[in-house]
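Encoded as structure tokens, the following chain is the form predicted on its own, with no partner shown.
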Amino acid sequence: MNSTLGIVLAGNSGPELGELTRPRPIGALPVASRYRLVDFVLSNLVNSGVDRVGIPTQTHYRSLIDHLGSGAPWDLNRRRHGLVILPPLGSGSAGEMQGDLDVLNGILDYISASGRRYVLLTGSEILFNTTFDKMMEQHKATGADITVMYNTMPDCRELSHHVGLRCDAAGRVTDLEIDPVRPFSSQISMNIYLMEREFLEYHINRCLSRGRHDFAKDVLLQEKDRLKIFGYEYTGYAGRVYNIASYYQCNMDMLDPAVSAALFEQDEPILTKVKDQVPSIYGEEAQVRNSIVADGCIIHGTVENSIIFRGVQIDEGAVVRNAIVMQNSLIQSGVRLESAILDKSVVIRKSKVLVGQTNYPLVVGKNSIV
């Protein structure tokens, strides 16, 4: 897939992750224990042969350019080609953006020098491990305008925002609908589209000249029956992460060995920005039971059911269960935590109880002292 340039929106999401993406945009967001949500696409994209990738981006995109850096991690660091960050260009500030279309016509001319034939335009709010190989294959075979890679969701009536897709006995996308109430089907695109660089280009300027700005809305629901839109389906493991529940529940699914074998046991891994530390210190007290423990953290309590960060610091006396803790935070000794989510540097002091429910977790800020 040299022939494809791959375009990952990393920017700004909703207010359903509130305190979550206050201070990053959604690909910067820390997952299971050392990764962070861009990695998933990225690698993916990398082992796919794709040695081309663009990341636009809005506001808050200090964190994302700190953990993208280079690409080094991703073989991206390439005299040419290679892993581009894109500031804010184009069609006004981040703030006056209405849509992702806005987004790419800020990008355009990076997109136009590319000179790939094809470009592969993905969001970065999924978890999940596949290579786009036989996507391309499926597009050129069909002759298709473009190609979406979706996923069987039974139940999608709690997504915040979704595309959903019935599709004929050839794959062909008869009929779409955008946020629905009462979805008619459990096909839903994972905001991954293949198409032709030059067909890509002419949507951008046709839609922006008549004021339209979202790329779902006006290029695949207004023009799906003169257009060939085929889906892919993709049958694999798919965390979406749309808001604080589902964040949630991403990384409890990791404590599942199914899921993490799905993940991260396959020829093709998921890479991330390494951060060399010491190993973790258990003390004498502590109890850790079905929970995933990053390097560099000095546990004394008991942990049961969570994710724990690189450089946490859980005191003796300290319980935590089914709880999410990111990097550098400290639970001080007495403290009761569970059904919660801590963003990084969190203090919560002596004999604090915080406790969430596990469909509507308890969330703590950044740097914040409780």
Contents of the next structure:
Amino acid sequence: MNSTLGIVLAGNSGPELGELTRPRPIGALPVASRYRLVDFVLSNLVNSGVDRVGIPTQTHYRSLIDHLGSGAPWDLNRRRHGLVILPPLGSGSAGEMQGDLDVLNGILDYISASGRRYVLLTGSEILFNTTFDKMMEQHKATGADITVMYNTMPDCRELSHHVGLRCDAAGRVTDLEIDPVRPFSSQISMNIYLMEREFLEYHINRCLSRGRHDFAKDVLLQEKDRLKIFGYEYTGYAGRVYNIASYYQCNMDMLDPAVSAALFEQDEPILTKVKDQVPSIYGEEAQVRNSIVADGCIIHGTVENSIIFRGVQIDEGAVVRNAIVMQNSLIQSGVRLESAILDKSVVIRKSKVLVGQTNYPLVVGKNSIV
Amino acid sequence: MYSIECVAMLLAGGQGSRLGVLTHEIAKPAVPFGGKYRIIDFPLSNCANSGIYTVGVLTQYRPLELNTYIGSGQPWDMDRLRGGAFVLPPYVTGETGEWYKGTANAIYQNLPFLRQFRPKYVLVLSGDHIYKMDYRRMLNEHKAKKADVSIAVIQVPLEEASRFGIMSADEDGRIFDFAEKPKEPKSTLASMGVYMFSWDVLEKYLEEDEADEKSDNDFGKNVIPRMLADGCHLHAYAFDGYWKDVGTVYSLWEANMDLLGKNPRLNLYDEHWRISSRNEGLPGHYVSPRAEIKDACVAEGCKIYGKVEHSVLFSGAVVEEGAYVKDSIVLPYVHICRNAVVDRAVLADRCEIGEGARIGCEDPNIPWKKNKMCSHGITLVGDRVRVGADVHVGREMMLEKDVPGGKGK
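Could the form predicted together with the partner chain be given as well, to go with the form predicted on its own?
Once more the chain from above appears, this time first in line as the rest of the complex follows.
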């Protein structure tokens, strides 16, 4: 797929997760003990042979830049092509960005200069492991204008923002709807769209010149009868992050060895930025059950059904259950922490009790001291 | 023309024959250590942390894995525009060409490599030790003392002194006596195999040593004694941190165990002195609902369903349900099947311990053959060796080949 340009929307056009996306765009959200959400789609692109990837950013993108760096962890630090982070140009404030088409218009020169025949336009809010080769084959075989990757979700009502598809036997999208209260379909777009570059350029210009800003509404929905839009079904594990509860669930899914294998034990790896963390140390009093623990942790307390990120310290007598504890947090002795999400570098002082509900986990913001 | 003040030369060609099957395929510096490292990460990280980013790595014995591992030097920040990490194997020059005859000859053969950086100082290191050391301090002391060569020294117990190069120094650190592995040591100051040479002196003595046909071309045996006899200024740079020669199966096991316990003797949790390694980035390790882990060091990508006590588990190791691992080091991607027991063992890369097998048992009915590489009750299983179901392997054995299932061995 080296004739394809990857464009990853890792920023504001994705869902908002309150406290968790305050310091960072969705793509930079830490997930699954040592990854960031953007790692999944980026690895999938690289594993498909896409060696040119642009990531436009809008606001609070520092943590994204810090994470992506030169693109070396994904083998995208190339003299030619490679990874380019595209912050907004000029003085335009984020307020002028009304939709994803504005974002794409802002990087139109980058898109054109790539010279690539195809563009794979994608969000960054899904945990999955695949390559796009088959999707490309289908795209060429059907002669589609746009191919949409979707998966089947039996219950999609709680998705805050979604595009439902209705496909005919040949896979052609005959109807689609955006954010319906009563969805007619369980085939939901994964916000991954394959099309020709010149086609995308034309539609960006066409929409914006008519005061339209949204790819899904103004290209897919408006033009559904005129264009050949095809669906491509993805059947593997896809963890969608669209609110706090789903973020919590996607992390907890890692405790199922089958899900973990579906993401991390495939032919192609999920790549991420490597840090020099020491392996984790378990003390003599440690009691850890049904958990994922990343490197660099020091564990003396009790941990159950939890996802522990790198460099976390859990002191003696502390009890952590059904929790997600992000990088470098410190949980002191005697603490009871249940059904909670601790963002990075949180300190829970001695003997404090923090209890949420598994369907409504408590969120503690970055750098907080409780 | 630019110059680099201090270039490090890392002697990484050693076979490490006392590590038995662990070094059959790889050179000793490439031997895994501490959950996710290799021995060579320590001198390389020390260099990077000391601001020395130009390092020649001299390889000879089975260099393939080491070459791949070092690559561009990127994990140690040594992918540099000027300088960087260089793997230096022996090479052919015209009609002739030869292996590195000794440590001094290895550096001698690479004098042209060194000259291109116009260094003022050359740091000679060996790739066999686990330690954290700031070479900048050594360099500063070397300059302050106006020494020709500084040798890092550490106090060792008198009974072990005859294994090392032993020196005597005056109050100011000036060395007046040096003996390589003396039968009757006169002091307990042992050389750590870390030398800081002033360039002119190094160049002169290496050329002289090469011209001397009787020389073994070894720093400890030939070059240092000759410099001492000539009245050069040899300075003993005192070091008092953790330092361990991991030349034997037992010392390698022991150094890994030093990471464990309430107050570990070797602390790698040092923000200011990180040890870097090339690692592939696996997900966090998985601990199942019925697993038990106590006093252990566990790296990413492991899956633990059984019981682990006082052990070091390297990346990607799997311990199945009912298995019990105690006082052992389990190298990357080792698979320990159900109900197997591993007691006081070193399991090399990707070996597989079958269901119900016992490694390191003291059953007097087993006709086992102890191996002289193994001591202190440690059993060694070689890389990719498959131990069949229910096999019992006695203490201090070294397994190099697959053992099919069934009782006894």
